[in-house]
Amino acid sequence: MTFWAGLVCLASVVAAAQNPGYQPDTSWRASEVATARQNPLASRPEAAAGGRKLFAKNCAECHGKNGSGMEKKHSANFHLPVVQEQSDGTLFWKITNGNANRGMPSFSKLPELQRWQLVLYIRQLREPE
């Protein structure tokens, strides 16, 4: 195989790792208690070093190391406006909760304060504008 043959298949496999069609299930929705939850954390942004951490351990195999989410695992891509719209709230729920229709865990057994590091790491992967 040549340099270019392999670059170009490598490439091809990094851009099927992404998610960027990445669409939200409707019917799984935070209530409007869970939705207008603040994080409280919002005012130490240096929090979100120990997000990036969690996240390494616990959700970078199925949203990839930078967030941009897996088409074949089809998890969410933290990058598109469609997730950073979403409430802090939202967010917390959605990782304390999970979804079983499209096989997100729940980690609600990580302390409350280490989901909500990873609600203020995940509003660092926004794309930029």
Contents of the next structure:
Amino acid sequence: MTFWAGLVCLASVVAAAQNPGYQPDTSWRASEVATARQNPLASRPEAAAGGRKLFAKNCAECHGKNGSGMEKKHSANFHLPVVQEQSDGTLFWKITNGNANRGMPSFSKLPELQRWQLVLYIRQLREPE
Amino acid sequence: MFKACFLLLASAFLLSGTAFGQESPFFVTYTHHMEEPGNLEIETSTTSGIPRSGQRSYTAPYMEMEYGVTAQWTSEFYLEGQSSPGDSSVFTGWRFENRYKPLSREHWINPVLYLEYESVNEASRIQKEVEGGGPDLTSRNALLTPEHAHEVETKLILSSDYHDWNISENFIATKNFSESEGVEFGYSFGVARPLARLASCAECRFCRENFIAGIEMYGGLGSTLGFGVHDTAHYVAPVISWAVSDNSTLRFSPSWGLTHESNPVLIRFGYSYEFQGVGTRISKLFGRKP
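Please supply the coordinates for the form predicted in complex with the partner chain, as a counterpart to the form predicted on its own shown previously.
And the full complex, kicking off with our chain again.
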């Protein structure tokens, strides 16, 4: 009985920490030039490991350790197609500029390549089809 | 009451997470990078002045608490003191400042507006900025502490990130409401760059990605009673910061005085620790619904 109660409790905590119904802010749009930018690390998938480290340090507080987002913070769930369909350039632009309306800070203080490493890592969060 | 407040704040800190402590290495120059919303950074720093003939040596410690109110607004509160060998140790006052970034996106030049109220006395030596002719470095604390200054300080901060370089310029105007000395002016600018562009795969503390190095220059520009660099203090200072852990940063800067009104050398040390999500935790303690 205690085991099942614990399991239900754990499941509800995990569910609360996710944001399956995430809807992107439609006014938060990158320019065409920014959208078209290619990831200079695309041919170096091993750099995603550094991106994972940066994600844990800079992003996990709001987006969750596994990138599922948080409903209470309206933060993006990186597993969803609505995020993964965005280009590398768009994700890079969003990390760089932040979205003050939704409380996301700019991460332009990180070196450019580290922001691209974050994009590489976010790609790894894509849900298997 | 005090105990309750202390317990409340202590619980908020204990419940808080930690944040990546890659902070600007500058001691004087501000960049456009704001504190992340809800994060609280506590920093202790010292400014030590090595005197030239006729000046007094001193160490001026200060503590600052920086809080990210929103993604575009950061507030800071300072407490400061000063100790001179052979003289005395004194509390020199407090400061409260706010920085607001009017543009929400990144641009070639990012302006930030800065407004500060200072309630300090003339023994203040932390030199978070140098304006007018610089501080009085020759008189004893007993003469300086009764001279109280209520100052309002404004800054226009212009900052750019070009590739991995940060280039920042600050223009300072200060009005002391306790004395009729006009409006005093000052400047500072700095450039800095991380020593590594890529993050390594493994956790490491001594690797280059944890260091940012640069140089800053700052000084006074006189006042409305006499604008210019005549009889003013100016310094040039290499700066370096080291992210000691995910949430703490050490900073060091030796500054060289360029004029007779400056100390020949200023040594600055700083240690900062960042608490993440403090605002959210405190709101929760007061019963705010998510």
